[in-house]
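Heads up, the chain below is alone and in the form predicted on its own; it's given as structure tokens.
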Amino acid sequence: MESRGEHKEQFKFRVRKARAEEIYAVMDINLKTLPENYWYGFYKFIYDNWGEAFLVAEAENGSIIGYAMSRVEHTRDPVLLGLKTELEGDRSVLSKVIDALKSQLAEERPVGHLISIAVLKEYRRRGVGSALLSKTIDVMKNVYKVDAIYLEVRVSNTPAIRLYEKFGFKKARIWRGYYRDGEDAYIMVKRLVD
């Protein structure tokens, strides 16, 4: 997949399947990008798993610009199933443990989980996160049959929140206090069989 970046200067890159001997690269961007970090062993699991859905984005000198990575779990929850939301307002209790009843009887469904994805900052705003994340949508749908998408996104990053937001997903859930330094994220979800 080729796309073009905004700017007046054309700028090619493809998105694609990494290559194990890319982890590192992989790491490097998201020690650069995110204040969330994980070991090797951690993208080498995710890798060896669900290797389709491990992404880099390569510039035309082929050096790696940006990542996208994710895994299938499987879940009954109807919320990470993009079933339902729980931020339509102020449930009762009796309706929460109804619902909670209701999905322990669920079949559980496969579900893909984007776990991370960034692009180096002199990158940014050229059409990198958005290939990024459509082939993720495509090779989660197509390759993997999953039910649905999600993932996990401060809630000031209200630009990442706007992307999401253009391919689908949908403030799902808040999980408090969720990233390291205590600040919450929305579990946003993107449905995708009928």
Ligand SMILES: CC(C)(COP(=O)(O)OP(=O)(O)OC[C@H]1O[C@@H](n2cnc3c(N)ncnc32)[C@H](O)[C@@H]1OP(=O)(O)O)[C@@H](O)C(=O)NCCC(=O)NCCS
Second form
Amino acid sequence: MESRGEHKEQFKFRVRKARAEEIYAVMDINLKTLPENYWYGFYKFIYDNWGEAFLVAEAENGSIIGYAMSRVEHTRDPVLLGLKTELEGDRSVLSKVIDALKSQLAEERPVGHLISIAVLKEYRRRGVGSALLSKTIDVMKNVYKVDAIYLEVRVSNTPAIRLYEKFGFKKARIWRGYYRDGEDAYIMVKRLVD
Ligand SMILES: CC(C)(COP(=O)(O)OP(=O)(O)OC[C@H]1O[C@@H](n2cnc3c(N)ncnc32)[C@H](O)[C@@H]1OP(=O)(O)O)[C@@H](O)C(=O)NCCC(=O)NCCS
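Now show the form predicted in complex with the named molecule, given that the preceding structure was the form predicted on its own.
Below is the entire complex, every chain and molecule, led by the chain shown above.
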């Protein structure tokens, strides 16, 4: 399973499932591009369990220039399932209580959680992030059969928010102080089934 990307300036790369030994290259990109870093065992756990969605972008010269990794979780939360958003104005206490009761009664459903995605700075704006996200959506839908995909993103991270919106993700919740430095996160969700 692989997809090829060609974008501005005829930059050639491909997105494919990572090999286990490429986890180190992924960690390297993560350290260079994001303040949210993880230990090797975390990557390996994600790779071993949801390897089809552990993706790398490889440039024509063979170097790894980006990655995306996701896992599958199970939830009754209608926001993470893309069934409703909390960002459409204030709701009454009663409607919040009704929603809480409904989610208690609902069955758990599988959702994809995009944990991390990044492209090396010098390779950005050439369609690499789009190709990684597109493949993630494809694998989550067709391999892992999830109902929706969700992710957290810093409220200030305009490039990432634009990318996600381009692929139909919607802001659905604000998680106050989600990041270590105190910044809030948007939870963005894309529903994949009717
Ligand atoms: C977010 C990120 C993965 C995007 O990767 P990319 O390869 O540059 O993405 P693409 O070239 O496919 O861009 C797709 C779209 O995203 C949006 N976008 C990307 N970078 C943008 C920027 N700097 N400003 C505004 N919009 C931007 C645009 O809509 C763009 O489409 P366009 O180029 O046709 O206008 C990359 O910026 C990155 O690695 N950032 C650091 C890590 C990070 O923040 N990850 C997300 C954590 S939640």
